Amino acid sequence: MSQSPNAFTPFDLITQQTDPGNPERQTLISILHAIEQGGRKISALLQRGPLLGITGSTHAQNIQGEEVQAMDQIGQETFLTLFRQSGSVLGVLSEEAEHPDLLPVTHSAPCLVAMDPLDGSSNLSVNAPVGSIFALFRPSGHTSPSGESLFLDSSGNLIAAAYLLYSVSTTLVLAIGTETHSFTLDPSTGEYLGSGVALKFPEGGKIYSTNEGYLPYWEKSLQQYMGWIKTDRNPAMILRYIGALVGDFHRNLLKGGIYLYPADVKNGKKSSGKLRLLYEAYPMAFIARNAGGIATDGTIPILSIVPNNVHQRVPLIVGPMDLVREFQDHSGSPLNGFS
């Protein structure tokens, strides 16, 4: 019997891109198994939210100065819970935590997670797209006084990035080794299914994904460039804009296009940006990378970024390479040394 070209899992492509005796295989698969099954608890829950009377705010906010969504909270819990019973996750930062949660594991090369527990979450009370974002890091193994310091110290170790994205089917994208893959959950069977073909940006793309209306209040040589993309290109781009990353990135990723979120200028006062490296930034740049993408804050690839501080705010880039090195020459921070 030949095999279907919809057969190829998850945890087929940990398989193929990890070595059978390194131990953090195993704890991969374990997180894995989490992801997927809060995946699939979030994605039942969201086709019932209206008559659960979940998919409005809490009036409260978040660490982050937010509002904080009923369906925020629920996807904080269920990860959280999930990664817990994992004993594979040694600590877990989130958007929706001012701490990191330390957490008690029994693998023996566990890793720590950052996350977006529902990415886009606004966009709820209307049926539109979300998502949940992923980076995975290794342990530094030097010895951290706080949760803190744990996750700065292993910053540089990013070693896998996800995003599930709940719309018309639940999608799972993973990031792992040198490939970036695109799963389908199929209700029927809780399975996530895939070609096994690894995903790559299209070139020649013309989709730019930014929300406008802060036009206003960039640097003058960003205003100029998105004058030139709709006057002066060949071919002249097209604004397609969602308003949440996941969603954004992943019709960029399947279409060619590139995503865009500044720093704002006001008052003569340049902001640190609005996305966050650890667990927006960073997983988008490592998914991108595999994908023959890179991601900048507008001068310098989102990869190579120190954090000091675990919620640090970054402009975001994101796309093919043909596009944003595009935006990067039209800008005036050339992308030197990038292929």
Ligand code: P6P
Given for the second form:
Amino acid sequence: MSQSPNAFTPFDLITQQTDPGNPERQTLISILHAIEQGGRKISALLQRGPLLGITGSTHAQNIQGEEVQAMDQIGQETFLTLFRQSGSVLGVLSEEAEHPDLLPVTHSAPCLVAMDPLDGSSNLSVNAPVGSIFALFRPSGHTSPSGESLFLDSSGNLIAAAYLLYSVSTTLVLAIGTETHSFTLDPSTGEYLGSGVALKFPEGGKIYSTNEGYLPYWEKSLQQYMGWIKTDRNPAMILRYIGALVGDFHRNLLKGGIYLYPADVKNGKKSSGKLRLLYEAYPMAFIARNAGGIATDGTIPILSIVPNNVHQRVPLIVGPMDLVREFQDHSGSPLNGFS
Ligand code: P6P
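Now the other one: the form predicted in complex with the ligand, given that the block above is the form predicted on its own.
To see the whole picture, the full complex is given below, headed by that same chain.
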């Protein structure tokens, strides 16, 4: 129970969206405690990041071939330790680790967690927003020879998603059941407090978020869409791009905007995109769906994509239904038949 009697907390949302007899309720509460605690620790560290010398690069590379920032490792160790201590997490798949970590559990209905512990960490050196992203899966129950097969078998059982946004304030967005809610960390009490009103994308937004530096490598239909939104569309759209998915997504969720990280085509070869399906695209798609939006890979809904490897990359188009439908219509694959 919150110290603020009228406050709505993430635990209230879990209680509202799960049945009392569901053993997963306690699991979700336990995992949420871990996410909240990790958010408090990382938020406090980032307030003093430059003074602690933790906003730079380690000059090492992760499994993705990307330069590892010091805070990537701190985020990885922080959340992995907290999930291990929770006794409610059967395994953790992370952007920062090649293989999933399988953990000892004490709860009767543990979950799997896929995470990007510190998304957009290259922003840290310039004091720009970063985030942590989580997808929670119900284990399939099949006997799995490896952590990878456990996650691939369970990828269809996404039951909750969340992100932490470390910016002017620290925000926790949690999607479970049919709702998505936002909570703000009060550093003086350590509580995450929300309004109790579910988030819904505003219709009629005019923000687009993408790295237009790659425009020359995009498919012609996409280049035409990018031209149309700035000229013939009424009103013309405006560009806002933070360079961290969580920051761009959160602004678009509140103001009405579309985020696009499409595949590019170089030397006639189409890439798979940059963002990872299980711990970036899936959670954002789940959060967006509960807020009246949708995520696609440019052709099909993200949530209908079955992964073939745990670090699989996909193109990501995500935002309110009206803007994603408009994108699909103007890039040659209308948004028909999407539930
Ligand atoms: P680019 C951060 O590295 C990230 O994965 C997302 O958070 C962000 O939206 C995107 O990549 C930024 O990529 O190529 O524009 O720097």
